[in-house]
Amino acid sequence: MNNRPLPDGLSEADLLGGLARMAEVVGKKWVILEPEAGLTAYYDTQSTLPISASMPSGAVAPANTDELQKVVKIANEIGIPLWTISCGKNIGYGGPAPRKPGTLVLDLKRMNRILEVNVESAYVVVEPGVSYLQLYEHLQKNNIPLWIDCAAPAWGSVLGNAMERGGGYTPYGDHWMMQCGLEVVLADGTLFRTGMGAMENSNTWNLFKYGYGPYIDGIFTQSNFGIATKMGVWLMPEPPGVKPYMITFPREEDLHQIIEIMRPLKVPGVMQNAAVLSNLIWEGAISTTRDRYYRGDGPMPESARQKMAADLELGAWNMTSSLYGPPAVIDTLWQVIEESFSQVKGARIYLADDRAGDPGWEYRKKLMRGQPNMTEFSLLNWTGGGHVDFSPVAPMTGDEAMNLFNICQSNAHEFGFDYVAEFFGGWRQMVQVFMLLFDPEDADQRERANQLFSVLIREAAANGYGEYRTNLSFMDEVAATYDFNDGALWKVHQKIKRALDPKGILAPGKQGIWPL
């Protein structure tokens, strides 16, 4: 076993015996135990902690739901913990690695069938291994006039991102909101469908979310209560017109006014998609590297940032958004948006072809049309390639935006890191994603990044900002901030866990939910 960690309470003989039985189900090739056989693909190489902190004991990859059920039953019988991944591309939040070392990764990448495309009602049904790129190419190849809404990484799982409540860039950007119907396997191997799918001959499984009785789909998101094997996803009919735009704002303090303008446009739907407001370094790092402007230690100084902004024609803040629909509707909405943001002194407006060739603008235009790509990963070239994402949620007000910005930037600079962030405008809330970039080969940087992240969790929570999603290493810390009535919600989670997975084999520790 090459000194890899074992699951708690299991001997090496117990684990190997269980894996041998799993190999009879999935084929020997798909039980992965050695680095040379591909086990390193399940390491989190971008963590603030050493790889050993989340190193799996192995991985198993079933090809279909029947194989998955058999694998889960074996694991449940023996007590082998399973960490389920879809495509394993949740980079910045832990990637494919498990929360606890010794856990066996259950890799669903081979379950990658597009099971149904319904053009009339604009939905698809997919398995966990279907990526954004795969689905996009299928729709394009078959001339199907439906748009997907993709997250930034094209290789990410459609199902997996929705289950983590991720977001995208078209009006369908709330991925869990666009989910309709799940098929789930429980820890004992039980298979069931939610909502209308609970009827054997249902013809509305992927049309009506709620079905009859308690609506339970949500408890399987960001949890370890079951394994989703199929999901319905609503797609966006191709609109008759699209108008992408970018507006740059010169000063960091403009953030207050920008958000105050954005909120009354977002709530009634004048701004139709998830507008993204990225800071200078986030936007600039798509097309340049840090050492071109600054080679010293600590955060990039203001003088270097100003030089980069001038060279790249960027602002301290850079907003990208788009309008969709008939040209007359777009023109009417655009008049309101243009007049509103022009109130910010120094704002510069760019339309579709105004920044042709700018990598940052080009990839954002694609994302806002549902075209998957990998350009955003250029950000990792800014430093040494490691990153963790800090993603707190706040009210969409100028005061709260400035407060959250100051908390994150001041602490980042104090610990010697650049502030690299963007704000997503939701319906009534905003999410700030602070991408903490560091060199994972530098032990000192790793340690400082780890300390900084914990400080941010505590200070954000003290100001009322909770994270909606976090890296493996900080799941317990974030869960502890949800502390109303002595953590009553997490006690409910534990009760559900005990009922559905009494042996605690499914994803122990995910989101701070541990076996009892």
Second form
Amino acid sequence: MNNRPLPDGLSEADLLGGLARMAEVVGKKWVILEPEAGLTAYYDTQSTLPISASMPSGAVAPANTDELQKVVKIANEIGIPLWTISCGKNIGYGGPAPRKPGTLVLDLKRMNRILEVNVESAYVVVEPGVSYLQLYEHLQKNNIPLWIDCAAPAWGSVLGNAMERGGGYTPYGDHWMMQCGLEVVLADGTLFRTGMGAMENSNTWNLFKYGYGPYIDGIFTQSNFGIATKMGVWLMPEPPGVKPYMITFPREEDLHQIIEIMRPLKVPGVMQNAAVLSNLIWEGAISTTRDRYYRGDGPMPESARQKMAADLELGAWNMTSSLYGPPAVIDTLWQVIEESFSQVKGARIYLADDRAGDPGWEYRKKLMRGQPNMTEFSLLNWTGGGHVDFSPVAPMTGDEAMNLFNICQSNAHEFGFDYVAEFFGGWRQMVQVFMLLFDPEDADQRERANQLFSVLIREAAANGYGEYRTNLSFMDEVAATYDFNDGALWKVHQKIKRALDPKGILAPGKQGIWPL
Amino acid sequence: MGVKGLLGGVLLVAVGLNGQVAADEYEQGRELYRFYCSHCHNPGEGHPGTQMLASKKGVEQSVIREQQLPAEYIRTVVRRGLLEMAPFRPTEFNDAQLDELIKYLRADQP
Ligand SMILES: Cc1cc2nc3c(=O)[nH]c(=O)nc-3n(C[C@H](O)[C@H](O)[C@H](O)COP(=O)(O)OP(=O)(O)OC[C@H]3O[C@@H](n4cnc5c(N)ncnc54)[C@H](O)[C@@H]3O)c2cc1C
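Moving from the form predicted on its own, what structure would you give for the form predicted together with the partner chain?
In what comes next, the whole complex appears, and the chain from above leads the way.
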């Protein structure tokens, strides 16, 4: 009890008084206060900082929107800060833990109803607690020929991941783009619907994104302006054909040519889904462990990497993507893709049934069909579970790719870590996710990882790259790199914050937005 | 019945006379395991939990369903996480459900 971090300006009695009132709303067992009652499951154990840096004071879990509104009103009245999570699996970015110690986690996992599946127009309306796996199984069980698009981890939230503007692997992989219609609760308990949903008897809430007047859905993503309680999500009708492919490229410096080939295929949509280009260790870590190739400290030496590449039939870079549609369309597009990437010397192409028994290729194929699984977590076994994701955005050009790669790999090696990364080819940009993997039990590694991350933020920013999302520990640092006109955008965020949440109770510090 | 009966053996045991699913002792735990655990802990490649345990403890001890792990140990790992495994919160499954899961995990293999 005595170790409980408290929110600023509140005594333990204030907090407990507020929680007692919340317990009357949600039921006593849904106010979780003690480690033995499960509060430990709200800690972030995998970050570079100790657990105390993001330790919540407790958690509260309403069962429905009505309870949620009551909880928020109590919190607002007393000044208890709330950190909203949906499925709470934001692993690599902080998991379920809050930015500031003492914040109460508002856990929406119990609000897990699939409210509508519209087969004709191919969309669903979900509550925050609906996971990818749950939605997938629901569609399968009911023989509904619609695909979901999932992030790599099956337990993620359809709504929560979209609120973070996360991504997946089918042509519907830009999750926020596929969002249509939001229901939001504000800090004072007000409930409203965006877009066409603002009309009482609207029949297009989940069909037309923009509505009438200002289009505000986006300001609730990666922010602390409101709490989403329902979301419409467009689903892709099951296509008549699918052709997943993997192409391996032998040399690190091939990256330049690969990206130059990729851009003119991505911009007009010849490549239809994310073009995912993972490096050797990322791809290899799915099927093997580090100690099989290297037992020393520091980054795996080149010779060990070469051996691993040969054993696993992998390249320095490995691209996975897929084509979708009527077979004739697929065949035509495939000719272009095959011809284009075959220009890279040593490129090797693998199709669906090739690479039998390679778990890396198997899970990629599943993800590109929207079939949730957990295989990618094998990556975290590389060093024992600690990891923070560094995710800068860059122009999709060969020069920029090489530059970003060099910045990340050389710094990673200098600080004693492996470079484990994936480039996501988007429409015109690409995101590089560098998974900084370290042993969380090793204080020295944690400290070095922490330093490395800050160096990367600074060097990336100096080269024009900003992060699209970041771990709790680095939210302020990344926000500071968005510095045009003396950080004018973050000043606008602060104004919106003051207007919508004057007491600053929602997710203090999220993305560097703090109460005044 | 013939071939169909043989293939459907498991199913026939679980489905009662009027087509309703009969509640066997491990049903809830089995379903919790399937939904929350199996994707990481089933045998075979592509399962990160199994991969991790194989590298730490050896292949023979890599499948949690075969280990009869102590109940308290399972409870602690589930609520606190371990290495790359993130913990599960009471809102995912509560303590009573966790007991069912533990019962299933510790049961003899069918
Ligand atoms: C091995 C591995 C692979 C990964 N692969 C991917 C991937 O392919 N794609 C990807 O996008 N991510 C990936 N991630 C990152 C992360 O695990 C996922 O994004 C995951 O889906 C996020 O957790 P969640 O969906 O449960 O969201 P939550 O944890 O519930 O929410 C995430 C954040 O969104 C905000 N939020 C949530 N709910 C609400 C709400 N109702 N109202 C307002 N704000 C809200 C909060 O700030 C919250 O912290 C990966 C991580 C790992 C470790």
